[in-house]
Structures are given as C-alpha cells and as structure tokens.
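Only one chain is given next, in structure tokens, and it is the form predicted alone.
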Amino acid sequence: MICDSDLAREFWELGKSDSCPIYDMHGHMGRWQGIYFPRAETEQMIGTMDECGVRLLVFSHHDALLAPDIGNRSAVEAVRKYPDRLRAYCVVNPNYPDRAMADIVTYEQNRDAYVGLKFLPDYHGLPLTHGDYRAAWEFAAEGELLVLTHTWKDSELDGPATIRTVAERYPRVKLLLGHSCHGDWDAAVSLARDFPNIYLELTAVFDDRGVIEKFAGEVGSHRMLFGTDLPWFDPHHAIGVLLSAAISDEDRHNICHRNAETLLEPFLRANMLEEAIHDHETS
C-alpha cells in the first residue's frame, strides 16, 4: 500500500517532513561486537538523522551496556557535543549494583543530558522485579522520570506478566515497551489500556504487518512512540512503513512526534530554564 496523504507526499517528494518532525525514543551508539555497523559513530548517525527529518534522538550506549567500568561516560560527552539533537538514557546494570547506585548517585549532574534510565533484562539476566533493580525504580519513580525497557513476549524477565508487576508498583514512572511486548500483540495492548503510565515504542513492531493498524485501532496513537534501535536499523525503513500504514495523519504526528514532545518537555524545558539561570549569573 502507497499512502498519498498530504503528509506522505511531503516525504515523498522531500525525503523528510517540516511540519512533521521525528523523535526517535529508542536508539544506541557505538560500534557492537560480532556485527559491522556502518554509520555507528556520533557524527554518522546524525547524518542519517538529517537525511529523513530525525530532529532528537533519545539513546543509550553500547558501552554503557556492556561495558560497566566505562558506564555511561560515553553517553554524556556525546549529548553534551550536540545537546540540540541528542539526548541519554542513563543504563542501569544491575549485575554491578555499586556501578549501578553510582550512575544513580551523580543523575543529577548529568541531568542536562539525561531523561530517564535504560534497561536491558534479556542482556543482564535479571527480571525487572529483582531487587536489585529496586532502587533504580524507586528513584524513576520519584523523579517521574521516563524508563525505556525491553519487552519480549513469553520472556521470564521482561514478558507481558512481569511488566504488569513492575507497572502496578511504579505508577510514576512512564515506562516505554520497548518493542512493545514484540510477538504478542495482544498482551501490549492490554496492558497499555490498564496503565496510563505505559507507552508502546514500535522499535522492531516495523517487521510485522498491520500491528501499527491494530496498536492505533486499539489502544490509541496517543500512546505510540517511534523507535528504531539506530544504528541496528535504519529510520527510513519506519518512517516507509508508517507512511504507508493504514492509519491518518494526525495518528503519524502523534507518533513521530507529539507524544515524544509531551513526555521531554519537562525534561527539556528544565535543561532550559538552568541554562538561563546560568547566563543571568555571569551576565
């Protein structure tokens, strides 16, 4: 199917969309073991965020990951060298708990660059209710701060039952499906409609037909986020598959991005308001 919406014909023609910009709430960084990345490095991939109209970036860090004695240094520097096009997930390792408290410990200095925290429970090998994740929700929940987690259906660790738990006990904290519960669509549904707190971010939801109709029809677009996992996979796949989806345009503005506004704009407009504050005093 060939959309040929007002909106679509706009990226189309131009390859990117003034009046719709993307902001793309699953990505990472760097170069990962075993696998070739092309554009992988900070300036390549905004390069490939220019050419399709990707005007933010949220990411976490292949370093910050796997590598805990590096952590997310790597994350920071990078928002800080393009703060207008990046920003970070702070990754929390819950297999070194001190690694973990202190990444926790010093969020706040780092808050210019950060949004929320980053799990990774198919890769830790912890469930998302282990205690020693304890901590690291109970501070996303006090700061209302954004999680972004892999969900994967039937998965002991991060599987529909699990993230229903960890919903139920954390209200705050607005918590983005990565992959949305990926194979079973149902149960991401489902949670979705029990918990106001939850996102569906469609990071590899792309590769199956008629799961952005069924998400949209059943849940609301409202509740959507773009996501593409870049450098693992390229936005100009999702962005096609969106455009031609079976769903409006005022749906793909809502997914590429005016929920993504709504979530960073506290985040964002903090990072502001200190930066004004800042050049008042030494004005």
The other form holds:
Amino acid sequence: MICDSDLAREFWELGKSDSCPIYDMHGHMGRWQGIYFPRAETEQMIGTMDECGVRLLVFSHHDALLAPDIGNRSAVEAVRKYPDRLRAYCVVNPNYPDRAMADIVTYEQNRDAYVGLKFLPDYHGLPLTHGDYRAAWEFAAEGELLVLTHTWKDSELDGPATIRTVAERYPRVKLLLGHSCHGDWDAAVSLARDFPNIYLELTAVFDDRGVIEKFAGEVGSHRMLFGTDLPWFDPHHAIGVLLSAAISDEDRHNICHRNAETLLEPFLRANMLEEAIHDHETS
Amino acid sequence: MADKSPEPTHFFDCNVFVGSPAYQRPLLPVPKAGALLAEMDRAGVDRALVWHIAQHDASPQAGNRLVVEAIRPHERLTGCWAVLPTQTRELAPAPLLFRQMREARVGALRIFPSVHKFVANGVSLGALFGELVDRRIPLFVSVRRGMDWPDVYALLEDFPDLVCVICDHGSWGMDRLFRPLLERYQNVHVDTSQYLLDGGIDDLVTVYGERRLLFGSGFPESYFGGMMLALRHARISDQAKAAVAAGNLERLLAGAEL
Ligand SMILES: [Zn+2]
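Alternate state requested, the form predicted in complex with the partner chain (shown: the form predicted alone):
Full complex below, order starting with the chain above.
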C-alpha cells in the first residue's frame, strides 16, 4: 500500500482523495515533437485529472511553446471550455518580442484564463536575463503574477545563477522553479532559502529518490508545488512518490493543494472554482 | 464512493539494485539487503530481482559475488548477474556458469557494454548468448546504464529470439524507440521503471498485450510507490495488472533452463 498513512490508504483504494485535491501547477496540452502521447487532447487530460483527483491544472500549451504561429490561443480556448478545471500560463517566446508584447497587451482581455507567464529558456535559446524578456518580467512584477520558468542545473539560460539574478531583480514576482533546477538540488534549496518569492515545482523531480525528503527537510513543504508536465507524466506516479517519500501527510497536503490554493487565490475569482465544481457535480 | 480498485495479487520487482555507487553518493543509499527488505515491506513489494551496483561500477566479478552474499539469507530476493564477452575468459564458461547461477539462486543476467568496453553483438557474445537463447535465460539491459538504443537494436538483430527486458528506457518519450522492438521481436519486454507517460501502461497493454510489460521500480534511484500506484489504477484488466505486477517476471524466470 506504499506506506502506512490515511492518505496512502485513500489513494491506494480510490486513486484520489476528497480531503487532498491535487493542484497540478505545471502542465501542458497537445502534441510535442519528441514524444508519443496517448492522452494529449483536452478531454483526455480531463479524464486523467478525474481519475487522479486533480482539481485544477495550470498549463502552457505545447503549441504556444513550439509553434509561434499558433501562440496562446489554444490555451485560452481550453480554459474557457473547462473554467472549473483549467488555468493557463501565457507563454512568452523572446524570439518574437513583438508577438510577446502583443500577448502582454491582450493579457487583460484573457485575465479569466491566465494566472501568469511561462518561460522556456533552454528551448527558446535566450537567458532569462536577456533584454527581450524584460517587458514580460516587468509586467509580471507589476501584476504580482506567477511566473513558471523551466530551470535546469548548469544551464546558462535558466540555471541557478541566472535564477538568482532575476529573483533579486523581481522580488514581487511569484517565481515557480519548474523542475527545481533539476539535478542541482543544493542550488534549489539555497535559492528557496534566500528568496521568499521562490517556490520549488516538482515535475520530473519525482523520479529521483530522496529529493522530496531533502526539500521538505531543508526548505519546508510550504514551498513545494505538485507538477507533472501532463500529458507527459501520470499524476498517479507523482502521488505514489509523495506517498513513498518519508514525509508526513501534512507535508503531502501542503505540496498537493494548500500552497497552490494560496498562490492561486488572487487569480481565481472568489469562489468561482468551488461554485463551478458544485454546479458540475449537481448537474 | 468509487468502487474499490482490485489489488494486484502481489508485486515482484524486476529492476532493483543494492550497494553503494562509486561515482556519486546517493541521497538515500541502500547498501545492504536488510535495508532493501525494510523498504520493500514498507511499500508492500513482495519479491525482487536484484543486481549489485558494483557489477557495473567495479567489476562483474566483485559485484556478482556481492549480490550472492546479499540475497543468500532472503528467499524473497532473486539474484541477477553481469556477464562479459567470453574471449577474455574472465567468468566461468557456459555450462558451469549456469550451474553456479542455479546454486546461488541467480535467475537472470545483465550486460553493461559501454562501461565494460565491449560491443553487444554476435561477434562478441555469440558463444554465450546462443546458449541464453536456447535456454531462455532472461537478459536485462538498462538504457540508463550501459547501453544506448543502437546497441539494443544491434544486439537483437543478432539474437532475435533472446528473452530480453529493456529497463530504464527513459521518461521523456521512448515509445518510438522501443515499440518497433516489441513488434519485431516476440521475446522482448520493457519494464515500468521510467514509463511515467500518462496513459502509457494502458496503451501498451492494449496494443501489445499484458505479457510484454514488467513491473520494475528502478529502486533505489526511484521509489517503489510511483509506478505501483500508476499500475494499480491503470485502465487495464485485473488479470493484466497481476501479470505486469508479478506474473510476467515469474514466468520468465521459471522458463529459464539453468
Ligand atoms: Zn514543462
């Protein structure tokens, strides 16, 4: 049964938990060039979320990341179709500053769909400190938005040193380190300790035994966020890992939903999510 | 309340090692079988096919000895040895090797061609691997450690009937690499250890049947519980879950003539 805890029993038997809903803070949607996805369409992803007890997925669309000619519109459409289950990050691709600026200008019209911005420097090829990111950073800082950025050890573009620079420069941004500087766990810990606005997002961290315990012990579970890259990784795998790790059910509640609920609170219209879920269940 | 999901009868993990890696100290080391069994008990894993990290890091000779010592007191653990090309005559020759395996409760083999500096094909391995094929002795290979995809393709081209389990095939989208092998070679299997792909288990079992996928955790580098929970709630039949969780590995080990 993975471990002896109330949450383990519930997830083992039912696959989900009423008391511990999942807020997946790092998702995607649609196709990606380098992988076969059995469930990449919006409805298939909602099916997975239902089975795993994922109440809300915050995602950036693969089209927005890799097809500048499509951009963010697929993400906004998906959120408007499932407003009770989805929110999006507006992707900023610094290779096209004019289009990025257009997205920022129209952000207000899509505020119902967005909770912040998504940066993917290791793929887009420019460091987070590059001038073509500046307008986006300043916009995020002004609105105190969430910024989810890809981070990876040793990267010149989004590794720990670059993160330190932007964290110092933009303290009002809620900075979510996607993959937690994957592979340089000590650097992730230092960053989270030094900057109260930094959160450790766990996509692909779940595959490395011991890191969950390290982060919970050295930073605290109040700064850790659940993420799966869905449709890449099965949320049940991530949940099974959290149940395997030597942490408490309180830590698991923090990671799965409490921290996300706090971060998202300004961006979800008052009670809208709960109302929508209630409507869905009673219809 | 949703219906209670059925329990896979038990878990027999095909991909576990013990021992202390030489190149980097792990965050949560598992140097001895006792620590492994304690973690298996906590997770609810009944049995495991175990290799020793020294087989890869140090030498097959040292590691094979260590894994035998590790499993000897524990019926729940079955050993897995590493082998080399026969030309350098470093390990026992074929009939004796298999007898030693049987006596030590070693049920399968591994190779690590990249770090052990050999080419995994018929030229290097023909004398030994012809016997493996005839005796249906399972070979486990790791794409994370010791072999890359072209090596796996070359090996199977020379030994198309080899009973083979491809482990640690990677979490970033490897279906286009291993599915052609599943389709071409009927004795090829994959393990679950890095098959984190959402819907992957269901899709693979639907296309290739329940006999081609084996529960493997990748412990101690990965946790037991991740793929246990994924398998338990996969959209496949109870019978398929039981096969993946344990039945397929039991069948492969029982089918080997040592
Ligand atoms: Zn991602």
